[in-house]
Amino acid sequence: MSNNGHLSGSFYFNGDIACAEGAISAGCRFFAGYPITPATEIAERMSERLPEIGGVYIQMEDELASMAAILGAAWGGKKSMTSTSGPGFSLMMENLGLGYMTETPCVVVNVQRAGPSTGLPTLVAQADMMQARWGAHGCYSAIALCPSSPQEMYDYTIKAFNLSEKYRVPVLLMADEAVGHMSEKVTITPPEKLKLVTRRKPTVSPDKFNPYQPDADLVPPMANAGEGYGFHVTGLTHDERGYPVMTPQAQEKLVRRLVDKIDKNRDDIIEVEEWDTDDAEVVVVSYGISARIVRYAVELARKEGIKAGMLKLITVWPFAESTIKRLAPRLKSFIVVEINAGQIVLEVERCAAGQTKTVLLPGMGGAVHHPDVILEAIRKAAK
């Protein structure tokens, strides 16, 4: 460990600990949370590490308060984060919506487990993916990333903070129990090699500052509390000064911008990985832990002479529509592997628009798919 508290080198970490270290590398100095399996190790690690580097850790009374606390910390100028799992994620929805409306940069980590309700607290699922997009009420656009390894838990946590700061929006890291609890080699990036984004500050004097006056990229600069700038932070529909305005015209102008600042920057935000899609007749779409199993099944299919490929969704929201639309016309089928009853498959089917079949390979939670099950689905789709 360096003198300033930053780790350096390679370590054998589970995904939850890697996530906490990614947050610290990204500059997170405030964490508020409530213990919940299988995300508790993130909070435990942050409770140990943040005091070492001058940060603040608070265990809140519940997930509602946790979400409120990280919003307040962000307005105070800190990069902030919380972590949770399914039941806690549900409780965070109201204040997550407040974060979208007030354009507050922060990161929310959901280490998904099998539900509904208490379900299987210690076992894997990917069943909160639609909630990540549509869970808060009203209109907005979300950013959600899905790691498939402890290394990606580290890397994508940094990516989540960068996107959050750049677009002034809460960003979701949608992990899962298997990735959170598996342990692998994780390489920590030295501080001098990190590429970090920090929220854009006002360039005008306080008397000319409007806290919601966007720049050309539709994102407003952000002043912090205590810097001499006046601002009004409200969940109500507001004008560029931050003052409530109760008209349809104000709603259209504000909410349209909240949606467009993400949707019109999709090319900058969306990231996917493709394997063997150039000549593929069947492409398997997956994310998170499922993507690791799919990769092996596709390799087995290739050894059998089947033209199979894989599309790994790193960014699940916004959805990679252009990639699906590009691949669909020349395929026999998409196969979507996810540990739920069918969520992201609906987006694949929508974007394929009838140009090819879309087949769901679901799982209700508790275990990952066996590679042989995926291989058999590829064989059937290739006929």
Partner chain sequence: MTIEIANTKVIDQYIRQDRMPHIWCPGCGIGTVLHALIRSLVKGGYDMDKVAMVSGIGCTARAAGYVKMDSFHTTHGRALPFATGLKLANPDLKVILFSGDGDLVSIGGNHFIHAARRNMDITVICVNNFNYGMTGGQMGPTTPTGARTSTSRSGNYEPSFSIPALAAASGAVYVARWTCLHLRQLENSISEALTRKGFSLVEAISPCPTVYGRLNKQPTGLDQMKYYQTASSVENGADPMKVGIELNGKITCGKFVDIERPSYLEMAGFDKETR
Second form
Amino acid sequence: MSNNGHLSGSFYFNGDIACAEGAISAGCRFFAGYPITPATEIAERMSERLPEIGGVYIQMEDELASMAAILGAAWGGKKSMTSTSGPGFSLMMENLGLGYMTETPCVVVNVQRAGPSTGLPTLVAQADMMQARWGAHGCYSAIALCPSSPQEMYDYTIKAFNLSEKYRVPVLLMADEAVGHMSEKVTITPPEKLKLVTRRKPTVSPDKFNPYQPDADLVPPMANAGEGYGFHVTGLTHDERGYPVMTPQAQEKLVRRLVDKIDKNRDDIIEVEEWDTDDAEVVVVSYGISARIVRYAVELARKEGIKAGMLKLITVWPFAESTIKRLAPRLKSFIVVEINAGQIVLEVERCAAGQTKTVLLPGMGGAVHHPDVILEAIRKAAK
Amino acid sequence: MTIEIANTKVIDQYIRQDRMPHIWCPGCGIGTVLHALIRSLVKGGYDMDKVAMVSGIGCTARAAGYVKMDSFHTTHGRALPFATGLKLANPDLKVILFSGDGDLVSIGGNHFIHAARRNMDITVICVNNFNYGMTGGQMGPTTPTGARTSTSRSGNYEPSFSIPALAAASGAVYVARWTCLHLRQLENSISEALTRKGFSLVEAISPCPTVYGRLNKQPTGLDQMKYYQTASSVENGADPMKVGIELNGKITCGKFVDIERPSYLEMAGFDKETR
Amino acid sequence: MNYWRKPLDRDKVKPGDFEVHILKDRCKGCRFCIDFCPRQVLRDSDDLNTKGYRPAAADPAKQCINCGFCVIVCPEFAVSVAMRLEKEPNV
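Cool, the form predicted on its own is there; where's the form predicted together with its partner chain?
Every component of the complex follows; first up is the chain already shown.
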């Protein structure tokens, strides 16, 4: 281990532990959490690792508090993270909204399990995808990433921190129970090869500093508490000075910017993987653990001579509109595979805009799709 | 003949002049309590760049927007966990929580008892006006039994919380209560609380004439202040379990708890290593 | 003021000459300062301020002793006390 707490080499890690190590590689030095299956291992790992590298682990009284604490820690100058699963994610929505409104960089990991309510605590689902986009009340744009292996848990946790610092927004890592609990080889990126984004600091003196005066990319520089800027932060609609302003004009200006700073930078944010889409007649869209099964099914279909391809969404939010729009006109069909009753399929359908069919392969949770089911759907769609 | 400023307007350096006048009603005591806090900070010689105020939601919570320091107006009840994160991320900060009674012990009740249990290094100033003022005077956990509010028109039949009892039972190392009339004592108590390691709480009973007093035979702030004048007694060291406040009844003021036990920062080893 | 006994240094100590200043437009007329002033220096003003409240005003005939209670009880941060200093005219 090097002195900044970085592991080196390759390890046999489960997804949760890979996520914790990704956070540490990214420079996360504050973790507040509350035990919940199947995300507990992240908290356990952080409780062990953070104190030895000068970070802070605190176990809060509930997820409401965990979310609030990581926002506070972010303003105290630390990169901060919490992890949870469905029930805790629901509790975090209130302060997640505060994070969007106050533009606080932080990372929230949701290792999804089957719901609603307590549901199947130990079994997989991908049913919180719409909650990730719309869960907090009010208008905002969210960033959510979906890893589909322990290695991706590591890599995309780092990416989540980078996006959160760059765009000053809470970033959601929407993992699932299967990815969280599967163990595979995880290669730790050496510190010298890590590309980490550091917080954009104010360039003006405290008397001229307006905490919500954005730069050209719509993101304002951020001062931390205790640096002498004497700023005010509020969850109320506010102006550039951070002062509450109760007018529709101020609301329009602020919320428009909160939405635009993500949407107008979507080309920079969005990451997808395409396989065999160049000549494909059927493209299967998936993400997270489901994408791995889809990959196998698509390979089987290709062996049968079916022109099948695959689109794996790594960034689920903001949604990869342009990719869907580009593919739609030349396809016989999209097939969307997800472990819920149909969430991302709505986005695919919207962007396909009637130019091709969109078929949903839903799953209510508890198990991943069988490759045969997907293969059968590809065969049918290719006819 | 010239005029020289003697003792005042010190406060103007520490409040955001461009946000005055504040939103609080005539006769409300929140401004008075905020003034006491700022005097304590000034008297204690704190570097205001290293002081941060955190608040939740409600009339009292608006104070965070009026002070010239790093200040955070967060979500309802969640000010304490936010402050916990802030303090742990930067232990050099003096973190002050300025909160109303409903914010602190109703929606934030769970966070309150756990912050006190952990002995988190935060000073809490709780302005208790016995009701939810900002939403128009609904009953809350501190509303005395029998009090009329907009959601207990014929009198509140629930028993009420005594904030000092709750704080002391949960493990706070410093607990005091004063009213908006006991201003020198309030200032001294806040000064003491600021120096204590761990979780300190100062409760300040404040008038809320507009939505609470009017329904409870104290229609002006002055009426409520006069009630404090006649009904309060100072009993330093009183058992915090026995200082509950009944409707228009006796108000026991004083310093109830001043003990030492390891604070969260000490127990977590923050003093030993650089974080 | 009538003392039941006179302080020994009464002749030497000269109380300062204080006056209470009120930011008229910040006052919301709660009357805390008026009612709790130990020397009854403050009273209701004759006029209304721009917000329509009747602010407190100092009675110049009364002697302020600079106890400062009006300053600290004011929820509006509107009251201050200033000391008048006699200054030798320039010769």
